[in-house]
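One chain follows as structure tokens, the form predicted in complex with the partner chain.
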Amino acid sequence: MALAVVIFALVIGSVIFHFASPWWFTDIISNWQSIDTTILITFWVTGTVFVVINAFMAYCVYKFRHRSGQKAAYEPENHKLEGWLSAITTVGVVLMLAPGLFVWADFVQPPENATEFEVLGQQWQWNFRYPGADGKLGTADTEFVSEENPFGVNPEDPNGQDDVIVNAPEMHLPVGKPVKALLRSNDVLHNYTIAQLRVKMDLVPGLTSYLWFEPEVTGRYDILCEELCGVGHFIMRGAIVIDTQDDYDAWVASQPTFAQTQQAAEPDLAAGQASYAVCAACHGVNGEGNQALNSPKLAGLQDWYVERQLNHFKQGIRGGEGDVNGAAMIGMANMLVDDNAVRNMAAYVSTFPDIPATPTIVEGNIENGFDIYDRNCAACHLDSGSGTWYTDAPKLAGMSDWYFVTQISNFRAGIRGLHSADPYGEQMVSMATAMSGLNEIRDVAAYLGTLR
């Protein structure tokens, strides 16, 4: 009896939950309204079946519950009834499947006029490439991948020279134009998902998959990876910006072509050295750092990391509220007048002899530190703590351990890394939770002190 009532109540409750709850698909911004329609058809068909069968079952449980003197009917089967039920079910299935297949036929066949762009996934970042003026993407292969050519664009392919390279997790597209995304991966499976577009597809190393859509509303939307790709899966984020055609054209024009990335002029070390004079006061002549002045060691840092951080200070991405020492860097970094000055400085810093800093944190639990580092950090910063351009991870081994503690604490406190233009910092905000508090941060710092 109670069971019948509860089942009936669950049916009613589920229906109410469905219609009353605020949780449903986010608003669609692409041409794939037909997918939403198919979902609605399926929802109504399955919803009806759910209500009818369960209500009928609840009725049976109520009506035919045991009472004294009752005897069950004897009916081995009823072929006619079963036939009818199969027929009705088949109709329901066709009702759901047929529209689905039509939409799928549309999905697998990108329109002729769709322009192509490439999405390149790698642990745990998004990169994008657009065909240049020739409208053709050059061939690419993992065999060409290097620090200078992270896309592995074939340097011999003339089609690839004018390809626009976006080595950052934000892409742009013009509104109202059908586009076909070509999906590639350098390492493991990833999945290119934008919830508002309704489409997703895996990126598979060794082959190129595709999907197509036509964005209809301008704005900035999240790209998520939705295929488990290792320990950093949940921090693999990107953004897609749907622009007006003019904004889009301007943005594309501001991005380097493949040829430009390959022909960058040698940095001017002498100029870098000249501007470093100011820095030397705090960071030391050879970038050895000075804890008393809250200045971390610089020697050993990769040039691209130094360059990015200087730019972050210049643009106010770092050194915001709560970061007093970082704020001090803003003024300093602004003394570098342009991108070239920053580049020269970074290049000069990377010439310093890398003598490991003396550990200042010795009382941490090294074993626990190793455990945490090995399980969570090594995936990007490598077992040796040397970091790598591939994951945009700076060197940690032999650097200032006290600085590591303040920075991880800043990530955990949201002081660093939450600025929308600091995607790598955001990754650290998430990963820093692997250390539960100051003690564990110091454990990891102590472990890093053992890496020379």
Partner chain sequence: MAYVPLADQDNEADLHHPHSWVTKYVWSQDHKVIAIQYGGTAILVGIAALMLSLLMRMQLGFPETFDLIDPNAYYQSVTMHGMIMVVYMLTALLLGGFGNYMVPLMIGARDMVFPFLNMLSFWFYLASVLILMASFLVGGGPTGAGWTLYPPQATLAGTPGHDMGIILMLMSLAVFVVAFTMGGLNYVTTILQNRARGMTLMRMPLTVWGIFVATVLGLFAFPALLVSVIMMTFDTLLGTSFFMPAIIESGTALDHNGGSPVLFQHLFWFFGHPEVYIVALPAFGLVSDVLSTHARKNIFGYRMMVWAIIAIGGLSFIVWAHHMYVSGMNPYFGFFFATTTLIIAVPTALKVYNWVLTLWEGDIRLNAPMYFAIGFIFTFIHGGLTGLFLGNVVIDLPLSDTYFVVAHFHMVMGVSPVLVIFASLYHWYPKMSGRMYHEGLAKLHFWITFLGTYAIYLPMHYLGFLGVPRRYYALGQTDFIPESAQDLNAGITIAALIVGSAQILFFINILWSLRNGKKAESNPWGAASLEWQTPDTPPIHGNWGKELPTVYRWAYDYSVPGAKEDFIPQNMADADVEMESKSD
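Moving from the form predicted in complex with the partner chain, what structure would you give for the form predicted on its own?
What follows is just the one chain, with no partners and no other molecules.
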């Protein structure tokens, strides 16, 4: 009797929770209401089966409970019951599968007027490419991928020269127009998912998959990777901004074309050297750093990383509340009047002889530091700590270990990495919080001191 009551209460409670639950679908912002309808049909079919089977089980537990003097009847077959069960099951399966087949048929047949754009996934970031004035995307392949051409656009394809390159995890689209997303991966399986649009599709290395949708509500929404793609899978996030047509046109016009990214003028090292004269007072003539002045070693850092950090200081992305030393850099960075001045400075810094900094972290468990680094950091910064442009990870080996401790502590404390325009900083916040505290941070710093 008690078991029958428990089973019946479970059924009643589940039904109540389903209707009263605060967790439900996100608001839909696209044309795919049919996907929601398909899921709801599945809910009703499976929910009905759940209620009927469990209610019947509770009835049987009660009806056929053990009673003294009553003998159980044995009935090996019941063809009528089997027929009914087979028919009902068939109807239920058809109700669950048939709507999805119709929706899928629409999902893979974009309208002729859909505008194409490309989504490029790689560990662990999103990038995007749009057709230029000719309305055509150029061909691309991983054989062309390099630091200067991360999209792998075929430089010999004339259709690709005016392609709009967005080397950042934020994309834009106009509201009220159908679009077709071409999905490529540079390395492993990824998955392009936007919950509010009700779209998701795998990015498979070696081929181009696709999907289409029509955004109907302006706003900013998350892009997620829903395919386990390595240790940094959970930080592979981006954003899609649905704009009015005018705002979208203005945004596209502000992005560089592929040809422009390939034709950038060589940096002026002499101008960079002149600008660096002010920096040398703290960071040293050859970028060797000075702990007494809270100035880290710069020699050995990649030019693209130095350039990005200088721009972050100029734009207020770094040096905010609580970052006293970072705030001191804002004024220095603002002395570089434009992008060319920043590039010149970064290029000059990259010419410094890379003499490893003298380790200052003398207390630290190197073995534990290796374990933490190997588990959390090496996938981006490489086993050697040399970093790579591919994952936007700067060099760590031979750099100032005290500065490493300071910055990881800042990431943990939310002093750095929480600005909305710093997606790579946001990734580092997650990685930094994987270290339990200062002792583990010092362990990693001690290990990095061994990578000479």
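Note that the rigid core is defined as the largest set of C-alphas that superpose within 1.5 Å between two forms. Numbering follows the first chain given and starts at 1. As the structure is a prediction and not an experimental result, all values here were calculated from the model.
- With the core held fixed, the Cα of A265 is displaced between the two forms by less than 2 Å.
- Superposition of the core reveals a Cα shift of less than 2 Å for P178 between the two forms.
- Once both forms are fitted on their rigid core, the CA atom of I355 lies less than 2 Å apart between the two forms.
- Once the rigid core is matched between the two forms, the CA atom of P99 is found 2.8 Å away.
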